[in-house]
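Form predicted alone, single chain, as structure tokens, below.
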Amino acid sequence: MKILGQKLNRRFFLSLFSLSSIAALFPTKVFGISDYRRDKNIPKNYIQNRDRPGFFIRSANPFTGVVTDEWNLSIGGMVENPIELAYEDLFGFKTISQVSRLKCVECWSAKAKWEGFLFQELINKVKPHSKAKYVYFQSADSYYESYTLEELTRPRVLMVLRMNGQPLSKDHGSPLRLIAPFKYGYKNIKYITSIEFSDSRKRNYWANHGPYSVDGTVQPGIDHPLDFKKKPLTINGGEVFHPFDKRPS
């Protein structure tokens, strides 16, 4: 296993633990970035980090959320057919659903039913060049993330429009988010506004601002599922399943 080109080792985990401990002692800053979850000056209608029962809320910066009628998705870069899609255009893609967990580096996980479309639908529309091996996402809350094109075409990676039978809420990424269950939550970008195909890896928000890897694949360790009273359970890495989860057929 590697992180940012270096082998994972005891020193890395100790440094990660130290940084997490510092963040807990000084909650207004997380790895040099403001942590707004305890800032009472932010209006309650703003999206911000909140530890709500069942599924915690995380965003890079507090903001009022996306106005769907004013939103569009820009897809370009190394493609034959750059396009812009309105919200209603997304419902022209074949919709599928799955139940999967989002696993956070903060040690918790939460389960939901996600409904959306495969990334392959966008590939078919824009026709990336043969040298386009990476995909760069940007979001309405100033977040950014990147994947290899191969990762985005794996099974159970979804461009999500609905969560638990309802349209995505502002808290959970409306109007469009990504779910890749084998990646940590920070890779599962919300409020997506643009997608760019490239021949090189672009930046990653938490790889720049914290000790997290660009790859972000879930590693073996301990999970505290929110739907099981945070009882610590062992995970093997990759997509997280627990004894009380129904595995996909």
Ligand SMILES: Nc1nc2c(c(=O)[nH]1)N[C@H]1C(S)=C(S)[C@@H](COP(=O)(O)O)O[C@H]1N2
Second form
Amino acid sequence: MKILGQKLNRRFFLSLFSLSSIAALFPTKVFGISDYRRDKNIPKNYIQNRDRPGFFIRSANPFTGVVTDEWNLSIGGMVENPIELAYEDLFGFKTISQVSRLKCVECWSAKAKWEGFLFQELINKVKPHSKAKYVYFQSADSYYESYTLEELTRPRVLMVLRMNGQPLSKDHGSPLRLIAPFKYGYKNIKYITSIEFSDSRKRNYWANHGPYSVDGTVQPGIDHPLDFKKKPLTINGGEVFHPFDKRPS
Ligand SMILES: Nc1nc2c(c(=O)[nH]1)N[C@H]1C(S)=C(S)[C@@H](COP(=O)(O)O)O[C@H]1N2
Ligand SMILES: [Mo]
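Could I have the structure of this protein in the form predicted in complex with the named molecule, to go alongside the form predicted alone above?
First the chain shown before, then all remaining chains and molecules of the complex.
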């Protein structure tokens, strides 16, 4: 999509919302997505791309977090035994912990100690059909992700309940998120509410809304990865050049 002579990408799109004067020129819907800044029901302290020392927070859409009493997780699709889990059920799994780094395509990364259970625990409960090769996650904030089943059984992939010794905060995906250190941050889905096994691959949020791939595997030395103008952008002197970055005048 071309707008103002430039190809629309996520960074440009997000910057529209941060420039209130420009955004005010647009109607309540921008590119088919409603402009949440005009929505009086959204509290001022909505969760949106907050930079905090230590670990940034990224949310594609404003979201105040899950109310745990109202939360549940449905796991189904091509499985023998579909289930629904309530918040308390999350604590029935054997937990393990790891320290791993989350790397966002927006050129920051941070590490944390994560505690949670293996995806294999869910596989054991629902028993996917042999044809179910893909897994589709949906979230309380209308975000979604797509993995191959094989990726989810790799070492250091964790269904996370705790971060740095505390229950996951509302910002970081309470009550349940996925951590897959070999995938870019956007694949590490927060606030999971639904897991669906299937024989066909679905797309993910940022493949539909930006230039990022469904696969999202971290590529050494490459930021703003994969398919932007079909060419990955390489890291040059610790930073990446990006056509939308402002240059000193
Ligand atoms: N449900 C949901 N999960 C999400 C996102 C989101 O907007 N919604 N943002 C993703 C992106 S782009 C990144 S970089 C990481 C950031 O995780 P953090 O907010 O805990 O730092 O969460 C990912 N998971
Ligand atoms: Mo991200």
